[in-house]
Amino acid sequence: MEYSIGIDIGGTKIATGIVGQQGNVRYKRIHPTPNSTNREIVDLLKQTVSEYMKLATEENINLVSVGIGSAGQIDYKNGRILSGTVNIKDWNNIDIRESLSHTTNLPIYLDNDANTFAIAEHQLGSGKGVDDLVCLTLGTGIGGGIVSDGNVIRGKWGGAAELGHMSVNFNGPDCNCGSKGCIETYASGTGIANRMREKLNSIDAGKRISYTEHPDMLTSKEVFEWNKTGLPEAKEVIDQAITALSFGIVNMIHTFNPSLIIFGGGLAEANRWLIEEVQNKVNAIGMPSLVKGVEMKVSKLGYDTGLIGAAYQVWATSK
């Protein structure tokens, strides 16, 4: 059997694995994100690579690729971080192929982390023998990924399906990308959070206090949990998630026409009984003839769907 290399790096966590063509994973480690520079990083990168490729001389692992997820703008064809996120440091305009290749003969691909999602999830999870879906990974922020008539969509240099930074609200909150009243801002862990801040900021002191003393500490998962006691300015909040989720997801169905709506990251996996909330209320706002028949699931792969698509593109490029 081939394996390959995968390597799956996020805001807080870098995940690597020697992983099957059958999406096995046959070793795993999780890394910190280190915080400080991106050299920091790069090195982390090739000390692994070089750690897997001597554990797989030693195993009789036949070793055929290593593939790398980043969250970030990349530069799918010539391997490069291009623009990074704030929840990495200093990432940035890093030629990792480039890194890479004094460390290992291995052919390296790089793409978008919600890209190597939907690899993952069309070509072994929830969306096997469906050629044309949407992926959306909640978690601390929105990542989008596109598969249209078996291949994933990228554009020019591999930039498309930012989907979670499609304005629902153009007098909605400042984004980071710039813009305003993005799905992100209001969906994501970070969003659910900052708009809990801000109901917080308008309601009683003493009674804010009564839910937390340390409103700058607040993370999504509290706001759901309030959510769950009937709290109403936690109602609001995840309301208005829901609400700007499905409008986003009905310009994805106008704009796409897929067959499925696949959702991933810890967000979705911890509030599953938000695809039915959303399915819902897309099945209301859409246009019947587009949004008539099209799924939504849960990741079948779970937290190493990431890790598992990073691997998986040299097969899933030569097919």
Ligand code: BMX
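Right, and the form predicted together with this ligand of this protein, after the form predicted on its own?
Keep in mind that what follows is only the chain, not its partners or any molecules around it.
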């Protein structure tokens, strides 16, 4: 069987592994995303690739490529990271193929992380046999991947499908992409934490303490827990996330006419109930003929989808 080194670079963590052609993950490691310079990330990639190559030689594993899925705006044909929001520090203007050229002779594939997520789901997951689907990864940011008539939509150089930056409110919060009111500012992990922090800063100190003494440190996980216990400000933040996501998805359905929406990322995996709420809202606000019958599912491949998709690029393109 053929194997490929997979590398999934997100705003919080980098997952790496050796993945087989059937999507089987043979080795896997998780690193926190370095937060100083792009050099540090590139060094981590070099080290990881050379370790996995050594391991493959020892274990007689037939490696055929290195596949990288990375957050950011990516020239996928030339293997270059063009830019990234501040979710990954200093993630701009990096020639990944050139950077790894002294480490490996294997062909190197590079695409946006949510595009590779869509590749995995389309080839092996919930989207298998489905020609028109939209994928959304809810994590540090919100990533988007679109398959239309069986093809991944990439636009001119690969920058298409930045669905997290679909605005649903031109008076909304500033987004780190330059726009306002993007769905990422309401419904990503960082967005939910930011909106909650704003609320806590606007209420009186006594009430704030009933939530946390450290609003600076809070994460979306806590907001979901507070929502579960019925704390009203947290419920407002989560309701707002559901509403923003639903309006965004209605725009996507009206634009791409998909039959399936697939969700992934830590936030969707940990809060599957959210999807049903979104589905109900989408059905209530979208054009009936378009939203009717659009299915919504959480990734079938689970937490490893990004890693599998990154590795899978070599086989997806040769099919």
